[in-house]
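What follows is one chain in structure tokens, specifically the form predicted on its own.
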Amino acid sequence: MAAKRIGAGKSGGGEPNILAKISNSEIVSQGRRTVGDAVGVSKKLLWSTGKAAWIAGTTFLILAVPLIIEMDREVQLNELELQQASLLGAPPSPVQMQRG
């Protein structure tokens, strides 16, 4: 016959189990509403900072890339003048050395 542990099954008695106990302390109620209040504020910071990148990204859209583009149009015109004038047999002038 097997030796019956101490503590171990049902309580008897009618006694809550430690299990119902240590779930009902104010302990563990403190903490759930400590990680619910976390919870929250993760929510609300990671929503602020969708709204930023969003805004960032859009601005740099709007105003970057245009001028990122006419940038790129602007060397390419200078690079063309270059082989133009080269192909001619005309030597760069000085402006186009600069420039280029």
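Whichever C-alpha set is largest while still superposing within 1.5 Å between the two forms counts as the rigid core. Numbering follows the first chain given and starts at 1. Just so we're clear, the structure is a prediction, and the values are computed from it rather than from any experiment. What changes on going to the form predicted in complex with its partner chain:
- Comparing the forms between these two forms, the C-alpha position of N24 differs by 2 angstroms or more, with the core used for superposition.
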Contents of the next structure:
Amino acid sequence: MAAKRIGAGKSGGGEPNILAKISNSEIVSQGRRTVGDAVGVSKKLLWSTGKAAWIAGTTFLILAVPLIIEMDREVQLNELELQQASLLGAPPSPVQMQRG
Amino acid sequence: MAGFPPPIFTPQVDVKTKIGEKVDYSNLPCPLIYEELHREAYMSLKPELFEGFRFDYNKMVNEKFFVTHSVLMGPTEVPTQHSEVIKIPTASYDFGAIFVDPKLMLLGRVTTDGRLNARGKCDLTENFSIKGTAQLTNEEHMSQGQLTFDYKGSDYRTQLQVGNGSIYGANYIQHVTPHLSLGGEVFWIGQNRKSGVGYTARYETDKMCHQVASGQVSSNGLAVMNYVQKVTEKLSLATDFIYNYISKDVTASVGYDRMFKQSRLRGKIDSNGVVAAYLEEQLSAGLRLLLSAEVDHVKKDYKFGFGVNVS
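For comparison with the form predicted on its own, please write out the form predicted in complex with its partner chain.
Entire complex below, previous chain first.
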């Protein structure tokens, strides 16, 4: 069958450099487009990840952080009360008697 | 306008017989919507969020008479025609007086904006009571008043409301089984020639209200369903679903209510992108700190407030 002709118009043999240049530039332009698309998509991905992280972070800050703080305080208060109860329940400590 | 101090008087739920655990049912056809049936859900999901600084001082003059002073400094929203909301910093001082008696309760509150808010409730007999509320303002034609007649039966309650501007409403609720109560209401607004019907149902598992599910449908397009569960005795979770079948508006929200020894924390998240939290902490006897936060991610509106409550 007839040989495949890459490129249009120019017959083979005569000027391979220009043909090569054209094919090169097609591939190069395609490659450039793809790279541009990839950069765009990754920028959007980064941007939306950033937005999602911001929303998740502030929501966690408002909903969960006060809860955690209060629960810690509750635990501390309970421990303090337990300590006080055990302290007061015991006879006057020898340290105080020595000081007095 | 900021709400009244938290109710320290007459709870609205009475227990009569085993069947007749009633819940008061009130629906006012004015901008303030007040539902006792959905009370447990709204305790978690609708805390009194505010923006700015708030200071409340409640003083007990007598065992029956209380006086409150409150100062609120912060931005208030003024709606404009462009559906944009402008915030204007305002400061206001309110003075209120409350008189509580077993049979009579009177409440009055006056603000520096020139508004007077008055409420009275009188129990004429054990089953029949009359309530009146009035809001008087400086502006013309903006004053409102309403009178409510309540009758309580063995397992039902019925109510008739008459307001100025020829607003009439009536509602009725009945306990159908020990757990389920159903009710309905009709109202008629003379000025706009509008009338409406509504139905409501409430199902609760036991008297301690471990689980409460309630719903309401009304002819002005609103369908509301909510569910509250007391997960432990300190934590309860609530969820809410509001559907407006006329404007096709849907909102769902989930909230929690956690009690601690010295504080109470409520948080909620909405399908409109609103996250809110409200903390009340007892710093010492008679001194309470309030912190309120509301973040709207969609409209980019951030409201934070702090306040002190002295009693």
